[in-house]
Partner chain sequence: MVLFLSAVSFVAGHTFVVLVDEEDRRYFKQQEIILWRKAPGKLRKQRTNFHLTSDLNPQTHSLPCDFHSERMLWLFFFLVTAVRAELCQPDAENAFKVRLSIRTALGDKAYVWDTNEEYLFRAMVAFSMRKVPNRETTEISHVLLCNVTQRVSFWFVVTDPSKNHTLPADEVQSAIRMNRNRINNVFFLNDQTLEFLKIPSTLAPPTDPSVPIWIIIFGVIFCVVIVATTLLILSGIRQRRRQNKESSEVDDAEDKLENMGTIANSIPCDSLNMKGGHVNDGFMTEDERLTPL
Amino acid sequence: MEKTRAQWGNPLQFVFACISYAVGLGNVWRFPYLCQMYGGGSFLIPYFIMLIVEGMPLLYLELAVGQRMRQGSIGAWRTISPYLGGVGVASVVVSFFLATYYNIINAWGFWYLFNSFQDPLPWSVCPLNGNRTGYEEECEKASSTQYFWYRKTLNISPSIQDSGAVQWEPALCLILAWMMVYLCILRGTEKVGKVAYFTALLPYCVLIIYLVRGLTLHGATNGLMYMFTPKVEQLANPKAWIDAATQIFFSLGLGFGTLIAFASYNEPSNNCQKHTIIVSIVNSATSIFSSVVTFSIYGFKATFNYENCLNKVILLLTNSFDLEDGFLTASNLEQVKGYLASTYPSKYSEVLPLLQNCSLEAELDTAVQGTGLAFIVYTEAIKNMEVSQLWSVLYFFMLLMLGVGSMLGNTAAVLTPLTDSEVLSSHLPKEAISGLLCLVNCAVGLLFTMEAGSYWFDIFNDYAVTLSLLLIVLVETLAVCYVYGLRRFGAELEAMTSSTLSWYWKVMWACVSPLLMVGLFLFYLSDYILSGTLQYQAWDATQGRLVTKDYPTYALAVIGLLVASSTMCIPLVALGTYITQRLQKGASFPLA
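For the form predicted on its own, what structure does this chain take on its own?
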């Protein structure tokens, strides 16, 4: 198998494939959120420490395992020990779950991209009601961007129990997204490298364009000052360190089997240690770079909303107290409000409930991540830019490139073990295996295009991978160090790459990284247990906002199955292997 295994066209294809996979939507919509939550520049301290003690060592471990064993995740861990085949199976299951729900984000990206060619943008204003006498009530209570997301895109139901029907627009976009993925992977994982040039480089071009535009926006400096002003007290917050470790872990894509699959197509002599450092630095630098872009947009949006709020207050006071136009300004507003309150107390008390509390700091403190940032906050800012259609097209094109790049890695984690299987590959060509994988994923993914699909997306996103991946990577590290043997693995790496394994990697693999994984696993496990009944955010159309509801019993059962279906693969496969070997030994020595 080692002699005939396909390889990357050149090492650069491998590096770009890893970068395209690692640099994804989390860099754009989660890292800026964490910076906002944990004191801007202060968050970079735990982030980089976790990169050194967790991210880089575990990334190097997976790349080294893939390059040494030259197989997908299942075959690689089975080679290390027959009892560890379940680790690879668990990785494949988790990657299948991820690919199933991740591509719906690309479907939403297509939907917004297509709508970006309209003038005005469809989320820039509220639609008229049926009588054409005013705006839709739901939109007036929320905002035009929220209305377009929750009603026009998702057509969301009031709860997860009201599943509703499949929405044909998102369903068609999902089929298109899977067709795009299929065209990229139909010849197998090793052919993804050429596509990775495109999916890895284009987002940077768009980010650079957005950076130039963002820095020229009114109020951009407010956002950047907010980002780079450190709040040192947040360093004492343990949650900041936990979220930094989690961000590094998931941003690099550890545990899915993708990195093992990609590295398995390398030349055995490839310097995977150098590539580990390159991918880690590029991934982290991209997170910081995208945060600068995001916070410049944040600053513009916050300043726009703040000044809009001030103008409404000025207009209200000017009309209520017959003030001269232009007399009341933002600079003298507080002073005049004090004068009016003392001179006309009864009249001012009538107007007071109508006065909005305008605060730039409060606008900047509003932390949003995930789909809320991508499809509500960003679109809110884009609609107020000049030539908004152009910026909308660029933004959603960038999201699609990031999403597709990550999807190529997600599907590779499943596709590589399938094409490595002699049973499948002897009967089906790679194109058919790739097609069947995309077809099954697309069929399951239609669940997320239903009216309650957004709630199921949140379930998969919150519970399908987190605990499972932490357990998978913990077992991987312990397996290499204490089952296969760290000294043996280091010697094989040295023979392969002509480079000695340094003490740093040995200490991290044998001690520091496993302890960190145990700590993270216990934290998330206790967090789930102590939180009591699991809850979700449901859209209330009558109030135009999200409300908190408890998950029904069957949803909790699905959550349990999602976690168990991957984690239980590890002990069950080990048990099955043990029983099989015992039976084979019994058959080898029949009684006389």
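All figures in this text were calculated on a predicted structure; none of them were measured in a lab. Between two forms, the rigid core is the largest collection of C-alphas that superpose within 1.5 Å. Residue numbers count along the first chain shown, from 1. What changes on going to the form predicted together with its partner chain:
- A displacement of 2 angstroms or greater separates the C-alpha positions of V336 between the two forms, with the rigid core held in common.
- With the core held fixed, P120 shows a CA shift below 2 Å between the two forms.
- For Y197, the Cα coordinates differ by under 2 angstroms between the two forms after the core has been superposed.
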Second form
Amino acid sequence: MEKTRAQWGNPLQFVFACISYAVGLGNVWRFPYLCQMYGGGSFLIPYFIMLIVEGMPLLYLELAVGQRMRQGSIGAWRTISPYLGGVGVASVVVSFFLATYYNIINAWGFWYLFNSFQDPLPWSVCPLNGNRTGYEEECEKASSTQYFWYRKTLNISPSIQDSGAVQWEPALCLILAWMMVYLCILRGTEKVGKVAYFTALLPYCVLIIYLVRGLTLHGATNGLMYMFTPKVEQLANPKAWIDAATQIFFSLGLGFGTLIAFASYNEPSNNCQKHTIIVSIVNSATSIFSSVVTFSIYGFKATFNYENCLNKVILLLTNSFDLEDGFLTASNLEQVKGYLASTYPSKYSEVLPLLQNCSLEAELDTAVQGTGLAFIVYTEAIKNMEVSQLWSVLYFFMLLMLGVGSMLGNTAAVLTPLTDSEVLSSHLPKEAISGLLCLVNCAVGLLFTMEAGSYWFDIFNDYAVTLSLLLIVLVETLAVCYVYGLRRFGAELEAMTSSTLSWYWKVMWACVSPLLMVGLFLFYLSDYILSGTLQYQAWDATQGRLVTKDYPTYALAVIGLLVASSTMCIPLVALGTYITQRLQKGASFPLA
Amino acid sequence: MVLFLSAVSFVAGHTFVVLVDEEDRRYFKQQEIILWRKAPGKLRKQRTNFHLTSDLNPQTHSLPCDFHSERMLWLFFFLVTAVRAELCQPDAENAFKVRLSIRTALGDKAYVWDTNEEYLFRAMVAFSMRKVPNRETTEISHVLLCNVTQRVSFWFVVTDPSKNHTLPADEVQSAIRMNRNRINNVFFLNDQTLEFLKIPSTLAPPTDPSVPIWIIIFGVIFCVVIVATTLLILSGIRQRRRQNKESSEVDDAEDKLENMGTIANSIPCDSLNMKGGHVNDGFMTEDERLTPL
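With the form predicted on its own done, generate the form predicted together with its partner chain in the same format.
All chains and molecules follow, beginning with the one already shown.
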């Protein structure tokens, strides 16, 4: 008797699972950075164009493939063409890499969440040094939030060569993060739908609360105006378009096999075109929404620092010239400075080098992305709010929901092909397979909890998936259109969903998206080749800031291995299938 | 006759002079003196000047000998003023600069810094010094303030009872540090708004709980997750065992049916026991068909 494939409890669970997978940390910490870099409001133009031209067609393609083939990525691509099973294998390998390093972010999120239940917040004050006469030197040179991130959380080493030992605090949090993922995924991918209700909806609740709080903060409007003032000349910058395309591509999570896995549990008659549009629009809207929140918080932080800087200047002048306390304010500062310069020129020239130049634009210009934004900049803004514990808890809870939602998708991408294969599922129950997967990933992930772990994290983050994914999706599109046949696929899709396939999708699949993919792929390849030695940012404890260093040769070898191991799967499996088929044909000849 | 100055003291607005002649006779003179200084608002110069007038009335008090008492006293007072002025000066030995930021600290509720506040400050410093062993006799008059500016900042020194030397800086520093909190509270200020330059403030030691808080919360969530995972796994195992049992029961029943021989109306023929049959009385036997004649 054939086992019918499990299904989502209801179609809404599928939509929520896709949303919770697509809406991840990239929406919160990469999109605001890009928005700021490429001129605020004007970045939205390339973003939306890329969404319509690249994001939606590719998303629809993956969902359609999954729904039609009703198998995980390996099985689906093998069905499309026996030589292309390698595409599925490459997807699984890439997902495995991603799952390994992505969960450490959740571990850091847990660490910060647990530490938020203290008064005062541990990253708001510098710790005292050994003999209690002042603050720790490293903390004085950097800031208290940077110190807490680099020293207390990561205990980072000066370079990637000094590996150091495994830090037990992040290790514990990593184990907890993997246990959470295991808990959600152990009953199978289709049960993820129940968890998806929470992981998809709760971040929006927190974002709305933060929006209200952020807009009412003092100085929020500075940040918002800075972000949304369009710099139209950035539209001519090709980098803006490339980054828009890249952001759409990675934000939707294409090429990992997750979407195929999720869609494979759909009913065949499910209208995945509607769901495509919903998911992609929700994803982009969330990006814009979260960048509004981010920029109001940026504005608050920048205004706060600017006013602090001004106050320091005022205090310095008041003390040096023994002016009346409260006489100097921000409004008359320039006049008084001029007066003092003319009346006491010698003394003023002594004081002048110590006066900092306070500028609001300089504070706003410090655009940060990635872990630096979430764990350094945001925490700095939060510590200055009232009831900072509450805001901190909310914020890290939201980060965790986003991160766990994406992790579930990634683990599902690896798990579905494993549970689909008869070899494994006949010997081991579902729980054991997922348990083993989580265990292996956790063990490898302990690498990132070492003192140099953050540098390895950056390696994985920058190189493990970018190039491979572009290649995978390119091959996918070409496979469906030209190997399987666009007409055949379209006809099957129409028969399955009983709705006509618009010409728009056909044109996009056949021409535009592959061209875009080829362009992006070539750009990135040339970028890596032309930039020569790859460099990374290392934390220098003596100076209290980041310095640039070169990667050692073995790190470069690891990078090369990461990229090769996923991209080589495609030609290797194709070659392997070809050889096996030739051998089988050769074996069958004598019988004929 | 030559008179030598033996001792001078200032007590509660009176001067007390003891003069000695060459035959060791002691002459005492007590004069009431009035001390005054210019109003704080009019203070423009860096130095404050204490002006002394002595109410000399030759008629009320007269010395047996005739000498220029007035001029001597004036000379003497200037000497003392000069010495006192030297004791309290910016950057003098054992002098400390104090800086207050009252408006920053209190905003609208800021009070004006006047002579009364200065008196209070001197009282607090004297109080701090009295707590030091060997210095219990420090009086408010031993604390000298000078160079009060608009900022509000001033210098102060603490003199010994003879008013000739200032107390060593270490003693004053340790006394102030011990009582810093009380001094701050008297003026509604804190370590940042009432600054004693050169006296570092003691930083509060960090409150380290015995068990870090994050471990407690981590432990709670960890246990919850483990319990939930175990429950799910167990229920999954039970569900699978039930499914296996059901499917195995169905299998068993099918196997049993296959092993029996012929089946009629799903009743195996073997079970039909001919012996234990039911006789149908509707059918009469041969013998009873023909009724007897």
